[in-house]
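Here you get one chain, nothing else, as structure tokens; it is the form predicted alone.
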Amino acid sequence: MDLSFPHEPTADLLEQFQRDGHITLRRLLDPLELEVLEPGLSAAVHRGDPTAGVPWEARSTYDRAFIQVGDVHRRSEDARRLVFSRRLASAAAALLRVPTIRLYHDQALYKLPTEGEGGHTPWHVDQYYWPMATDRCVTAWIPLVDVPDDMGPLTFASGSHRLEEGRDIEISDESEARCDRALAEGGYMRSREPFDLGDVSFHLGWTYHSAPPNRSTKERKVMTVIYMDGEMRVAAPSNSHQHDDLRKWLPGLAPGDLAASEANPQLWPAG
């Protein structure tokens, strides 16, 4: 489980990732190295808190919620050894049926502990954000300590990846109301499992998910890791959000261009 080896799902396990368009791959990484890395990783995402200082009071809902940092790696070295992990890139490649994967970004989605009500993630989809020219592209969702059901573990809506409606709303409450109905419509199941350290989850970016609040006493630490084809080309942005995208994940690329600035190395295989 060393983070520099390949890790190739079983058949099984790529039928259910395209069927359901969401995976957890148990025991992937191992815990004792995790436990290693958190520390280093988790002290770069408290440095680059862009709410430190913020009275709570002024704080948005969502920021009452979070800590988000983005391109941890580049602050960490902690971090980029596990962005960069070829164990990671590998599984992506095979679940994304593709034979290169470059990264798009990284970033620390550190929900806080909630009293009362709020501190839930609504219904919402990724690629929203993203100015991507197709669906291959999948995001790693990697704890860094255990995720146990009252921390508010991920939930999924299997094969929502197939489902369009509300793709083109952001994360807010409003997509918490129409996604909820639009899968209510559709049949669509409700996955939500608690994790161990090791275990990582990974989604396509067209998959609907949300999480309930963090009712434990502890941050939930989770890293998530966006990895796409490696043939990616850039698509036009189609709102204001994938213009941000492009220009601060694809510094200097334009539409139609193959998606590998600088910022965007190949991880899979190798170099």
Ligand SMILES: O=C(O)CCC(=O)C(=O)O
Second form
Amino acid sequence: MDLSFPHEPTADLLEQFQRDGHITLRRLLDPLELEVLEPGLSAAVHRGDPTAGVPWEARSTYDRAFIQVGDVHRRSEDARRLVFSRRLASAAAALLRVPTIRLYHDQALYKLPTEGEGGHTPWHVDQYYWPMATDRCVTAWIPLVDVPDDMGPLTFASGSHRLEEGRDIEISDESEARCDRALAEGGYMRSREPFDLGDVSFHLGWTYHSAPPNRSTKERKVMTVIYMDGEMRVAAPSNSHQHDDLRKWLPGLAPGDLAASEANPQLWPAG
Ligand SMILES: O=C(O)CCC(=O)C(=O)O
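Would you mind giving the form predicted in complex with this ligand, to go alongside the form predicted alone above?
Every chain and every other molecule in the complex is listed next, the one we just looked at coming first.
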């Protein structure tokens, strides 16, 4: 259960991930370890919050969805322990069926409690933002508190990693409307379950996901780590977000390069 102890999901769970494009590994992490990490990590997130002080009414749909702080592992030793966890990276390697795993980047996604309008995470796919040559990339969504249904647990459309409609759109009211319609027309089942502390979900870059608003009275504290195949190549950016991501998360690299800048350490197997 230790963060440094490798993990191989069962064959059934691996098969489920292939089929659905997402999986929640229950009790993958030790709740006690997360409780120890959480205060230091959260302090770094709040120090780095770019939207601190912006009134709710003045926030866009995106900014109402969550406080987003990237590269938390550079701001907090507690975050670093989580992001460099062999347990998480080994599980990512098994799910992606690749021998090696590198870090793309990490980011905290803290959803504020709200009674007001908005606050949901619109339907979207992550890989729209990433200049990567293949689909061998996965996001680990790691709650640092229990996330019951009223707190905005991540919601997946099972099997939607094969759907192409809506892949070309950023997170927005439009992505919510278009993806919701495409998912309904395609008959994709939606899966939303509460998370207990220690549960971690993984979703592919092309799996559609969303989250309802946080209607509780507490912050929904979630850390995410994005892993990629250790052999991933950089793709030519196909939109302005991918240009930004290339500069930010793959510094110094160009299309065709191995996605292995100094910001992308190999996490599995770890030295
Ligand atoms: O935490 C959320 O509400 C959304 C998370 C998300 O989009 C992601 O982890 O890729």
